[in-house]
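Next up: just one chain, as structure tokens, the form predicted on its own.
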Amino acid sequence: MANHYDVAIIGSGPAGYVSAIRCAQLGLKTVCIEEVANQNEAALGGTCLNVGCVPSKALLESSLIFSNTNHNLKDHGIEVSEVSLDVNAMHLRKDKIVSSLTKGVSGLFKLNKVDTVQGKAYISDPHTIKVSTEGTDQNIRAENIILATGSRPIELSDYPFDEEFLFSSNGALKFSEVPNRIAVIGAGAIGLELGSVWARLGSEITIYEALTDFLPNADDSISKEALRIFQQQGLNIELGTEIESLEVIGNQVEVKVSNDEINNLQVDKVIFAMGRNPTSKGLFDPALGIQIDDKEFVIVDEHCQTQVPNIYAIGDLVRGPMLAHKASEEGIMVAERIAGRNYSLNYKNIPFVIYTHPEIAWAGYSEKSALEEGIQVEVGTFPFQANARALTSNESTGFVKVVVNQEDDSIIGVHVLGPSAADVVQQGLIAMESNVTAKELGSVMFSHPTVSEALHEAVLSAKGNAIHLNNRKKK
């Protein structure tokens, strides 16, 4: 039958499209169903490629170049004048990158013989998906079904997005000009990145965060130093702040907030960056027995299997951090298991990255979380101001911190604030996943000069053996 597949995947984001490709590579007849259309075709790539990870990083890069050109070239002996900004050209570059990558997904589907169907999917029984497109319905039969519909920005019922004054994170990537003042609601990764983009381009940014702790999931020392740096950069970050009201008055928004007292702020735009909700509603017949928790996450086991044995859910739909790389790896795991292979993920070592400047990245235990679990640790740190490569690049802010289990010398956490933080953490994560001890990593030869040497020195520091640092005394 033409509409009968081994695997049908609903959603084409980093979870769905990666899973589809791997299923096809494993010899499974695969179809990927995507609701969103672009010029009457399925818009592949999901939130990450189209309105999330990729376009935001493109704007972060453009805005950083603009800011450095205006403020940091004198240190290199370079004088410039009359630097101007073309926001439209910046967006065109961003859109070109997005288009290239989404076309790349389409090309990979064709190369791997993954079929694509555009339309809204609804699972009516364990093997049947009804796909609706502009009043036309078709049924797709599949031996296995993978839910990968992702998530959507959290929207407050009292203040729905109008994308004119009150913006979702999607809309905040499309400003046609640089606003004078912006209020950002939420000081997590999305809020910090979007705030950084527009601050570098000239906006006055105030970020409101309900929590009293800044980046509570990061290591305390990283969070504390990052907050200091961002405030120096001009990001006004207000912690422990609740939004009392938002009112559009003329061409501005009056933001009323409370912490110790009630304060008002007039801004041009408000960006909501309070996180995302899984898009799990309306995907399947409730009689199937697939369970959803009170936060709308699909309940699955450690291998992303729902209560219906042939139906799986992956990515932002399920427990764990909403990260593209976590979603992709879950997609591969499910594909492998459908093909009869034994495959699991280590959820303890998921890398986290915030693409501010400097970058923030970490994986594994923080010093605090390890101690809370009763793990006795050794900690090593090394500042980038003592790293030759960081100094030559004028990127000497921040440090590397490693957490080592005293019992077996295993590296259980790597935390970086500074240049190429994501890449440095990835090197530490490879060591962690490969069971490389601190002593063994300390004996590895690192190229000089590289920022990776800071990881090497931090590992040596945990033992009191750092070369380019005054080692603290070990008891």
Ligand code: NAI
The other form holds:
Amino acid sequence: MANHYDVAIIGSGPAGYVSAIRCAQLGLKTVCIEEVANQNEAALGGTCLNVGCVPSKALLESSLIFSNTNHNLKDHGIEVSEVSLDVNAMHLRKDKIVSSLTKGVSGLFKLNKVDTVQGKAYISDPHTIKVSTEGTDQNIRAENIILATGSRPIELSDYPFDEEFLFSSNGALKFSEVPNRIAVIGAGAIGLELGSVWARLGSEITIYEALTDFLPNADDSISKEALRIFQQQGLNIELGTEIESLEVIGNQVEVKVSNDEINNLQVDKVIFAMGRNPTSKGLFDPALGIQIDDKEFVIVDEHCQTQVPNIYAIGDLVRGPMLAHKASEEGIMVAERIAGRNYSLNYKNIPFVIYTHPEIAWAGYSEKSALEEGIQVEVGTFPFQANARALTSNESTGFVKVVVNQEDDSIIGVHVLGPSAADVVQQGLIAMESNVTAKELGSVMFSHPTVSEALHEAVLSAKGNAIHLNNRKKK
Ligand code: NAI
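Could the form predicted in complex with the named molecule be shown next, to go alongside the form predicted on its own?
Next comes the full complex, this chain leading.
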């Protein structure tokens, strides 16, 4: 039957589209159903490609070039005058990148013979999905169903997004001109990245964060130094501060806050970046037995299987961090398992990245979380100030920190604030996943001059053997 599939995947973000391609590669007849339409066709790629990771990184790059051109060329002996900004051209570049990547997904679907259906999906029984598209319904039958509907920005009921004054992270990627003053609510990855974009382009930014700790999930030494650097860059980060009220007066928003020590503020725009909620409502008949927790996450086991054995859920819709790479890997795991293969993920080593400048990245245990679990650790750090490549690039703020288990010399955490942090952490993560010990990583040859040498030196410093550093302990 034409509409009978081995696997039907609902959602085409990094969880769904990657899973669809892997299912097809494994010989499974696969369809991907996507609600969002672009000119009557399914708009593939989900949040990450369309309104998340990709467009935000495009703007981060453009805004960094603008800021460096204005402020950091003199050091290199380069003088420029009359630097001007064309926000529209910046958006066009961003849109072109998004379009090329989403078309790429569409091409990969065709190449792998993944069918695409545009419409809103509803699972009516364990093998039937009703897909509604502007007045017409069709039923798709599938042996297995994978839910990959992602998440959406958290919205306060008193202050719904109007995308004119009160913006979601989607709308904050599209300002047609640089606002004078912006209030950002939430100092997580999205608040810091979007705050950085508009600050570099000239906006005055105040970020309100309810928690008193800055980036509580990062290693303490990294969060402390990052906060200092961001404040120096002009991001005004107010910790322990919640919004009391927001009022649109004329073309300004008056922001009143809970913290008596902080003045109320008049801003042009407010960006909400308080986290995201899973999109799990209205997806399936409640009688099926798929369970949802109090935060609306679909409950799954370690292999992303729901209580209904042939129905799986992956990505932002389920427990764990809302990260594109975690979502994609879950998509692959489920595809492999449906194809009858044994496949599991190591959820302990998920890399985290915040694309600020300097970049922040980490994987594994922080020093504190290791000690809290009673693990005796050796810690090594190395500053980019002592790294030749970082110095030649004027990128010498920050440092690498590694956490090593004293008992077996395994590397259990890598934390970086600085240039190419994500890539340096990835190198540490490969060592961690491959059970390479600190001693072994210390004896690997690293190219000179590279920022990766800072990882090498940090590992050596855990042993008191760093070369370009006054080791605190000597061995
Ligand atoms: P988040 O959960 O990382 O941070 C939200 C922050 O807002 C928290 O620190 C929270 O304490 C604060 N907050 C919540 N309510 C508040 C209130 N009423 N007033 C003031 N502060 C408040 O969420 P974010 O930044 O919105 O990102 C959403 C998801 O997307 C996260 O899971 C994140 O990991 C992911 N993401 C990852 C990126 C990356 O890997 N670079 C980039 C963007 C998003």
